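This document opens with one chain alone, in structure tokens, the form predicted on its own.
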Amino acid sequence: MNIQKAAIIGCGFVGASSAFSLMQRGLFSELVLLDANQKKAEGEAMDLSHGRPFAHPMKIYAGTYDDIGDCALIIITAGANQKPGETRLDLVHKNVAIFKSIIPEITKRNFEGILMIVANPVDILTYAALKISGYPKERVFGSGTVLDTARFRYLLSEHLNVASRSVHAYIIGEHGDSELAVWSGANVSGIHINDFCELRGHFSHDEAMERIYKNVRDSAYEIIERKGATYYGVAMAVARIAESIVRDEHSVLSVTSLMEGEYGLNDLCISVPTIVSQKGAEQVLEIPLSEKEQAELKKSAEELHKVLESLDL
């Protein structure tokens, strides 16, 4: 396994604004763009290398399923794209089946690294992937709410007028509309959001935390209805989470994991505060909730369930 190489199977906007997102940050020496159009998958390499004195050096070309065996990270894009009032769970016949062509090509190549899905909806999908390929579990997980958890932070940012990166809280459950904001453990630098609120002028707790929310989970549509669809901050997180991969940071992320027991839920993945190192999603995090977003996540998890149960896995 060569850990400086990557793979991205899909090559639409969200691939290949993840490639240029890895570029960007210097991670790998080597990527392969695939895609079920391959004189896509060219033009998205040609175009992407004549970046390459501007950057770090790095072999980008579009190759075929056996390029990809000695990968350390195999990310999958592909699928069919949301439209204009489709829900990510309207996507999921369409895209497992495509799943169940891609995912074989890849475990008859001894495939030895990590599979980071990022196709919706995700939970499910990553579910998917785990059950057709029959790999460990840590190697097998979702970019879930990464992408939800970094607009909660910078919406919040906006809201107080502070540094985003100075903002902890999470948005975890289905990454989709059932999806929730851990509030009970929202702080800024340790100080609790609505004491921080009050620093800051801010005394109408709920009506902010309702408005901020909608606005979290609705991004997706309000994006989708202006621009026809989300890729610059998806391919950013997909960066972000394999940064931490490659350096092995074991750095937390809401991504999506497999969950056996962990807030009383099981086989389903979901997405959750995870340690995400070179072994992959190595630990799920029980963070501590509200008995209100303990229901909340719940609900969130019977709502993959009953989808999970409609599929032939």
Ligand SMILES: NC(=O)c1ccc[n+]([C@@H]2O[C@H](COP(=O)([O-])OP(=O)(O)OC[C@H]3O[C@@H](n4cnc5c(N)ncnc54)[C@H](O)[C@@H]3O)[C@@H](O)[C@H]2O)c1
Given for the second form:
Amino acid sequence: MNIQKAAIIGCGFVGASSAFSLMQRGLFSELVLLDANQKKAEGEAMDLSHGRPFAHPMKIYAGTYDDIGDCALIIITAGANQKPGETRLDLVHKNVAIFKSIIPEITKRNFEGILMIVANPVDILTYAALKISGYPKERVFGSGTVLDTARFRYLLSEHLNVASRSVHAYIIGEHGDSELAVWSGANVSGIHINDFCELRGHFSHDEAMERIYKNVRDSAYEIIERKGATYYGVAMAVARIAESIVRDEHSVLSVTSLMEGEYGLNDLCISVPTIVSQKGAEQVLEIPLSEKEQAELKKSAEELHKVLESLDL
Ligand SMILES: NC(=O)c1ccc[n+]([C@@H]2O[C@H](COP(=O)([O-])OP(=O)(O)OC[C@H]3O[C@@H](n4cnc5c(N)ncnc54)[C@H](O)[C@@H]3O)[C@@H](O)[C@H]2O)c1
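Switch from the form predicted on its own, shown above, to the form predicted together with this ligand and output its structure.
Below, the chain from earlier opens the complete complex, with every other chain and molecule after it.
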């Protein structure tokens, strides 16, 4: 396995932006792009390669499945995206069918690295990739609510006029309509969020919490309505997760991975804070949740279970 080598399958908005984002970070020396539309992959590889004198040295080329067996990381961004008014769960049958064709091509090549799923509905597709591949659970996980968590921290930082890096708060659950904000543990540099709000002159907690949560949850719809797709934010999230893998950081990120009893949940992939290292989704963390949050997480899991039950995996 070549730790310096990664591949992206699906070179649409999200795949191409993720390639761009990875290039800026200089995490890999070789990046293979694959797409059902080979010309699209070739065009993206050419365009990105022309920026090489301005970025970190990285060989980027359009390849085939034969080029990706030795990758340390394969990122799957192939699949239909949401159209205005569509939910992420509406994409499920189209994208599970695509995964049933992609994953066996990877397993045939004795791939020993990590599979990062980004296509939606990401929780369902991560579970599908895990089942189809038969890989150990640490090696198959999805970008989950890493983007939603970033949106949450950004909106809180704007509300409080404090750096988003100093805001510690998570969105967990489905990457979709049933996700939830963990308000009980949200803090800025150790100061509970409500206390910090008051320090900054905000006292209407319920109104602000409702508004900020809805804004996070509905971000994708708002962006899709305006520009047709979302891709820069997720591309930066992809690069951040890749960084934690390649540098063996053990950063805590809200990726989606298989639950085996954590939070009382089983046999589904859902996002919760998780240690991400060179092993992949190394350890799921059970963070303290209020009773209301526990109930919301359970409900979110039930939504995902309903979808999984309708699939032949
Ligand atoms: N997880 C997240 O936070 C997040 C955020 C935004 C978008 N997404 C998801 O990412 C996916 C891609 O979105 P997009 O906007 O890039 O869509 P897009 O339509 O621009 O690109 C999809 C690409 O996948 C390719 N593709 C389709 N079937 C393929 C196959 N079998 N093998 C290889 N390539 C194949 C298509 O040719 C196309 O280039 C969608 O499912 C979208 O919902 C996820």
